[in-house]
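Presented below, as structure tokens, is a lone chain in the form predicted alone.
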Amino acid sequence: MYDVVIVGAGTSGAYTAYRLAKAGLKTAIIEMKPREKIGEKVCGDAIGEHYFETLEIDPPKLGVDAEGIFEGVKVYSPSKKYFLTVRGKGYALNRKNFGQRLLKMALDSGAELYDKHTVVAPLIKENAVKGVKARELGKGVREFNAKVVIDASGSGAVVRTKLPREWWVSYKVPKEDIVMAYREIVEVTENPDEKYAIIYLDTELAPGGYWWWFPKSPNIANIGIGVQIKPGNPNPRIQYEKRIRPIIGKRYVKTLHAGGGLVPTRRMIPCMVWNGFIAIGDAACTANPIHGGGIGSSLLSGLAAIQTILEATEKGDYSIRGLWKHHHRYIEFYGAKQASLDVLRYLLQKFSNDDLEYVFEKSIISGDELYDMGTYGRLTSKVVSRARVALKLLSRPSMLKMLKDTKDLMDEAKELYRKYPENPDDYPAWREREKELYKRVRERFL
């Protein structure tokens, strides 16, 4: 019997295992990859420096688990004539080495790794998760019993999606809330900017998403594209080959690695816990709804789970009531902002290239205000006032009304999540209010 079984040895799973094992809990990690491949994942490989103080771990080191340091992000308009600079130090990770560091920390603290194991089913008894069944590669199925199971398996949510449909936590994520991504690690003769990660907004090239160029070193870049899953939208790999590779042009030397994946880009799932169960990371939809970055927020969801499980252990209560505070902790760390930014996502997916170009050209938002929006999940009155002047002059009242409605709905969403129910008894009523709010959001922008 384990205190905790964690399914998935990605960043959130390995970090959570490290902290729980270090605290003295008997912890197992179940991972389908072989140990030497843990840490390998297709993503943007970027994380802000500010996360590490909260997480209480050392930041990445250049030449070890970081390949570059950003001074910030530049966001370009569709024409590339205009851009906003958002300042803030971040790291271009060596994704595998970073994952291997977290794994080593977990194992050194006493966590047990079962690599090459695929979870086939949760163990359920008396309305609670009691463990999982997993099959080792080339061998049979065995059971892992635990007081708490953590699903850190990524967007596939291999435990959560196998739970009974009537359980709140088994929420099915709509396809339109998921982005298909494709990226390549490319050797180039030079990067367009070595100090800044670059995001290009273009609703025709990357509908419902964007494409990026993140420098990892003077001659290596992570270049990719994310496209919203929606009927009629293009395949991101085809878009990359047809539209982005020609932009790289003569700077291209060779492709070092290529791959794709799915990223839930939305607010957190409405309920993240059940009796004996917590979902974290992409299994709980913790990626940023606007830029899709998910490493930092997944680690914060792990920290929320750590604090919750340690408290539950002290009380000996692993029921849904005993784990319920996980919601409040994660909402405080990131979830309230995430709910607000999910409203902004709908606005951006509504905008055309002409709309985006106009916002950049007329300086309706500044880099500092974009930083404020991303950090705190708020659209300031100053932005709306500036837009009111610019848009009235050019008779664009519909865009002005959309911006004003966006601000109001973002504020409402953040406040709703800050008032997340104190106990499961009040969840059904809160969930109805949450559904009604985002129904209004969809009706306003779709």
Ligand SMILES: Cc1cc2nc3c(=O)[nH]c(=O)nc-3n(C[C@H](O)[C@H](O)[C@H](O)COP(=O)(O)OP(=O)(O)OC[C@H]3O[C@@H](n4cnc5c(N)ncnc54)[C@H](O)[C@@H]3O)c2cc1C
Given for the second form:
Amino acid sequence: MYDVVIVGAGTSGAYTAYRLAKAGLKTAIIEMKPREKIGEKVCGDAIGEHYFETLEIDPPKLGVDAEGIFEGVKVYSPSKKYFLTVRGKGYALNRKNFGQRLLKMALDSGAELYDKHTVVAPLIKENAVKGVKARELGKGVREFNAKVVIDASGSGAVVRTKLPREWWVSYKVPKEDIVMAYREIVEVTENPDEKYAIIYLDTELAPGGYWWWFPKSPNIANIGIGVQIKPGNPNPRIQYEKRIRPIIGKRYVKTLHAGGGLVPTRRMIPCMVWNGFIAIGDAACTANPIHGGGIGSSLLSGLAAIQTILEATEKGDYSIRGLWKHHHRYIEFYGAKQASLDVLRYLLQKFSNDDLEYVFEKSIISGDELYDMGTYGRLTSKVVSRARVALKLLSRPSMLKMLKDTKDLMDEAKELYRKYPENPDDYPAWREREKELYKRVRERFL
Ligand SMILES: Cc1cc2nc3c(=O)[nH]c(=O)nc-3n(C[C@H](O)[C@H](O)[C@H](O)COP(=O)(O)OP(=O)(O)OC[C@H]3O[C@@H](n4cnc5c(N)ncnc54)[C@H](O)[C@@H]3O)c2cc1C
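Switch over from the form predicted alone to the form predicted in complex with the ligand, please.
What follows is the entire complex, opening with the chain shown before.
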């Protein structure tokens, strides 16, 4: 019997295992990949430096688990005539080495790894998760029992989605809240910008998402595209071939690696815990609703789970009540901001290229304000009043109204999440308010 069984040795799973094992808990990680492939994840590989202090781990090292360092991000308008610079140090990770570092930390702290084990089902008894069943590659199915199971299996959420429908935590994520992404690691003759990760907004090329060019080194780049899953939206790989490759043009030398994946780009799932169970990372929808960055926030959700489980261990209470504080911790770290940015996502997914071009051309938002929005999830009144001047002159009152409503709804969403129920008894009423708020958001941006 383990204290904790963690499903998935990705970023959130390995980090959580490290801290729990270090605190003395008997911890197992169950991962379907072979040990040497852990960390190999199709990704944009970019992470901001600011996470590492909170996580209390060393930032990546250049030449070890980082391949490049950014001074910030540049966001381009659809015509590429305008851009905003969001300053802030970040890393182009060597994703595999980063994953292997976290794994080593976990194993050195005493966590046990069961690699080549695919989790196939939860073990459920008396309204609680008691463990998981996993199939070892080429062998049979075995059971792992634990006081708490953590689902850190990424966007597939392989445990959470197999829990009984009536458990709040088994919430089904709507398809349109997911972005399908495709990226290539490419050798190039040069990058458009050595010091900045670049995001290109273009609602025709990448509907509901964007495409990116993140330099890794003078001749290597991570170039990719994310598209919202929605009927009629194009396949990102085809868009990459048809639209992005010609833009890379003569700078293209060869493709070193290619692949795709899914990113849930929305607010956190409304309930993340049950008796003996916590979901973290993509399995709980912790990625940023606007840019889909999910490495840092998946680690923060791991940190929330670590603190919650240590407290539950002290009290000997792994019930939904004993684990409930996980929500408050995660909301404080990231969830409140995510809830408000999810409102902004609806606005951005409604915008046309023409609308976006106006926002850039009229300098309605500055790079610092964009940073502020990304960091705190708030749209300042300054942006709305600047928009008022610019858009009135351009006789675009509907866009102005939309911006104003967005700001109000973002504030309301953040406030609602900050008032997350203190205990499970009050959850059903809160959930009704949450549903009602996002119904209004959807209707506003239909
Ligand atoms: C194309 C793309 C680009 C992205 N770019 C960025 C970026 O630039 N910056 C950023 O911050 N985020 C980015 N993201 C998002 C980021 O990769 C994820 O948010 C993050 O990896 C989530 O971490 P996680 O620990 O929740 O899951 P993962 O890192 O996905 O780990 C899940 C682990 O669970 C294992 N697993 C799955 N199923 C089972 C099973 N049945 N049994 C056992 N093990 C299982 C997997 O093998 C994996 O090791 C991108 C995502 C994609 C798809």
